[in-house]
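First comes one chain, alone, set out as structure tokens in the form predicted together with its partner chain.
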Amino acid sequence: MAKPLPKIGSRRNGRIGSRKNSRKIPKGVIHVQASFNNTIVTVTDVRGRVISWSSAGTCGFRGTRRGTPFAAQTAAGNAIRTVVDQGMQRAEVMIKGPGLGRDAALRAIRRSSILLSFVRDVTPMPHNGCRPPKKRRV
């Protein structure tokens, strides 16, 4: 969990949550997690620190909707419009998961305003830890 970073005086500006919001990044993350039933898009700044996130049950999609690359677009979209306002031009795409979204989503990405620099897969791979959860039997 990223921890907030301490401000001194924090204290008394504590309150004031939208003032953070008018920052201008112009470099930033994109990070995609594609799952088989559903895509979330989350935007963070270049440290984690999260500026906006969307995903495909967010846009209005429910059920087996939210898994289609359709969906991952839409989401996607979502998720950059926000921040294309505040002025970003760079992102680094990072995509975790299996699923459609992943295509979508950068394909979408792509297509929007947004110029991506790097793209890369950070799907956890244990160095064999973790007793799987066992195997389904359909």
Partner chain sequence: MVAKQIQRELSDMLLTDTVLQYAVLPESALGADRYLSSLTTISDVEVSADLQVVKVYVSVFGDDRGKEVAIAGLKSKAKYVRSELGRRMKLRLTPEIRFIEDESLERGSRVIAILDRIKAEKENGLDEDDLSESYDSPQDDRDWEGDDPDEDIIYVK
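Output the form predicted alone next; the form predicted together with its partner chain has already been displayed.
Next comes a single chain, given without company.
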């Protein structure tokens, strides 16, 4: 007995076209989160949906090398390369955190072909919130 032919475009065949590449994003927001141990770069559209992301850890840096400026520069370049292929031309940059990768990531973003409308520092600052830990006695 012959096997029935599967229907074209059925769920069993899997996805026909990739949704990621079909979207054209002219404008977006680049979030840089720079801690002392790692730098995470996330590219979103204007509504906040993530398009691309990269971090120093995913770029292959391990241990203390993740917090270096070169690792942040590499992570920013990886995240931006994918969105430039999708057609992004303009972006806003939000930088958060005290890490070494802040300036290096911003330098890598400026070197790309994306026009920056503004750069904003969104590091959370306490208005005398929690009590700090006691001083160390060595």
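Treat the numbers as computed from the prediction; the structure is a model and nothing was measured. What we label the rigid core is the largest C-alpha set whose atoms superpose within 1.5 Å from one form to the other. Positions refer to the first chain, counted from 1.
Once you line up the core between these two forms, the Cα of residue 115 stays within less than 2 Å of where it was.
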